[in-house]
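Given as structure tokens, the chain that follows is alone and in the form predicted alone.
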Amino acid sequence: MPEKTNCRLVMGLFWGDEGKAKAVDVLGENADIVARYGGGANAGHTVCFEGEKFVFHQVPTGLLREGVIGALGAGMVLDLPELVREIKELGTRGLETTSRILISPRAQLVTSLHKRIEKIREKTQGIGTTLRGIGPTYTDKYSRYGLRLGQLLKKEGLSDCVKRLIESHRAFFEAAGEPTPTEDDILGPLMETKPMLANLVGDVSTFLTEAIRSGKNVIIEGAQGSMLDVDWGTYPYVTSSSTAFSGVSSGLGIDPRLVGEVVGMVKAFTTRVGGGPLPTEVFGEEAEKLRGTGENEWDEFGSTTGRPRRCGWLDGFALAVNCRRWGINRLFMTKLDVLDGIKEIRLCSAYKIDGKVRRDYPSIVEELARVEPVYEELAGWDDGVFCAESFDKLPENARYYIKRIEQVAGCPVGWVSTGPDRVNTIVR
């Protein structure tokens, strides 16, 4: 068994948007490497630092700190034109990253074909995707029609592979009354990225394994949340990858025992974007209070899509299930300050279906849609959380809320975010 390491996984425990970017930024103070293991440009990781807003999609959030190296693993699906655009945009803001990125040649490539497929399907299926082509790319990966970054660079068999990809979808486009993409449509945008990206490709698996075993500080940055995991999420309203701890080993090619600590992200209330059940969802004034108006950077509107998020009280039952499933060591709680001024706060501590308390989490969405949340009603507080500097300075009722969450989750809260900036974080 590997000894205790300085490798820490940060993963969301709900439907994404839990504040992983801020956590990675805060925890990355002494980091040497930050690695992504899944997803792609559908991620929108927002960090506020010294009054500036940075939104990361494919570049790991940790690169906001100087000297940190970012690794993009084989489990990712990369939109190369968007990746180049993101790198260049960061450069214009004084954040040079081209010398600090290592990309696995095994990563799959999102193409214009995949984006068009997703756009057509979303019109009829209404899953609530980001229209970034993520799902169709993962589908082709497992159907063995996909394109890999390494193949694009080497060119061997590339044309034949693209032709197979096109033929596998020709009937779909014809049935939809849409023109079938050509080889030039697919390869043209990808080939334009080679001059910048060719020198950034290398063996992520070996690099990370050697770094962790040598004692370097490594943060693994999850994307989306575990309730969007293709196996353990609210299927079919999920993403197309393993977003939870289960995706780390395959996505990065490392021994999972090298992960020394698992940090679970939890917001002080629950949100999700798109379709699918949300058992603790609220509406009207309650929802507006939690969501905000959109005037502030931290309001509940998607950083990738701009869509307003659905909001509800904290689902403690789902939290407890995911803490158990993924071996969470400590929780990082965000947006406690949003609850300032709410007189009564609800915490869901159990589920009922047909009047009976559930012991397990429903496996099908039809059953989840019938859930009756069992709420505990807790006294709120007028204000005092926003920008509080220590746990003792939080309002008494806010401290009790945190302690009650720890009891329900069976896991300690190690960090509490009290505002949008890096410095607005209480370390317990």
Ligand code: GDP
Contents of the next structure:
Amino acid sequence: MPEKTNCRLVMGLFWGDEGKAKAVDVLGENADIVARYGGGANAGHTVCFEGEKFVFHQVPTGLLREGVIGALGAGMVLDLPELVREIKELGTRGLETTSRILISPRAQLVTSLHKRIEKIREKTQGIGTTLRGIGPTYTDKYSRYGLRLGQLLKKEGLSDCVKRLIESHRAFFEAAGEPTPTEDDILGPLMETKPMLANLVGDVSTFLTEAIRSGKNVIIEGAQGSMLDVDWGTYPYVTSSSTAFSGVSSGLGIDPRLVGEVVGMVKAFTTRVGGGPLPTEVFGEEAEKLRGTGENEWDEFGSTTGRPRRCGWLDGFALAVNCRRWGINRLFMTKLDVLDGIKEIRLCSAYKIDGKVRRDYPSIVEELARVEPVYEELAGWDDGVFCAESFDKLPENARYYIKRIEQVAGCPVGWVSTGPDRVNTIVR
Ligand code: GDP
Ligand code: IMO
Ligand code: MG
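Which structure goes with the form predicted together with the named molecule, now that we have seen the form predicted alone?
The next block holds the full complex; its first chain is the one shown before.
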């Protein structure tokens, strides 16, 4: 094995939407492969360049660059009709991807049954999910009723598998007073995707292992963020997968030591979509300034669901905990430009609960509801970050903000993004 591989993980350190796609696009300039290890169509990854905007959901962002191969790992839950739609849409925009995608036969399939279950459950559970069938599909994976891509391609056993899946949920649909889906309801739309997708299925684990060992440039594209991780996030207000470094090895079938660098994504302020704790949340005018009106393409409205994102000051305590936990080597910071014009910036450097400073991150939401963020007040700046091209050209107070974040996080900031386009990036 090479001493230091050319394989980088880009993972979100908050509740998603930290700008992972932008980072994957920038860091992927010389990439051979970009791989996704978890999640599915709940992800919304936006890349802007030369005035064009692309939003990726299941297709790895790196495919925007010519010649890059995109791998979809076993840890993903795939909505095949949506994947076909996404591939076709990219095709109509001149981006041919079908010859450059490799999908693991072990990936679980989101079916119409799963999306219907989620719709019913959300009425009472109220997580504020993306309604892409993610939770029910992962649930069935672990209860061993799931349908995998490899099984869909084999006639033998397929009908039995789908029947078992249906029977495991019959009582649920009956109790909800809704018709139970039939085998045709489930398989019909999936079968239609076979002509396009069957040839793209292959052994992602071996492919990636050999590529990384032979020195290929590989980017692993995280989805969601570590605060949405099913074990380490703000449970139960999380997604249903291992979104952080821990999901990489199982999701792709690779030795975790093949990952040469872990890049942590941090936005200059904090956001989340859906329900659940957000200790540094702000409201009213303060929130509107961070969120924007929706006029700019980067304003804080979900790229998958269009919902307004909740906004708050940068949660440096969550950042520090996540940098330690996931062994972050360098931070990639986005959206510093959004703070242009804010007179006073607040940075949360610690949590207090019942007057006591926390060392560990609270594990239950009832405790999180009692968090008092400890804020540092920093002087803002008028303008000058948007599209800035070098660290020296940033306003002095912006440079100080970055330095203070590094101290609080205990991790260096390697990149500062000053606008949505790939060229708006300062490499330090
Ligand atoms: P992801 O899910 O982590 O890939 O992030 P999203 O794509 O959902 O959301 C990030 C949004 O911010 C997108 O609209 C990006 O184009 C935009 N963006 C990324 N970096 C910057 C930046 O530095 N400045 C500005 N203004 N927008 C950015
Ligand atoms: P990217 O990759 C932001 C949130 C949902 C909800 C919770 C559970 O673009 O950063 P799910 O549909 O996964 O069961 O929803 O997780 N969520 C995201 N929030 N960005 C994402 O992805 C998200 N994926 C899921 O809003 O609160
Ligand atoms: Mg997103």
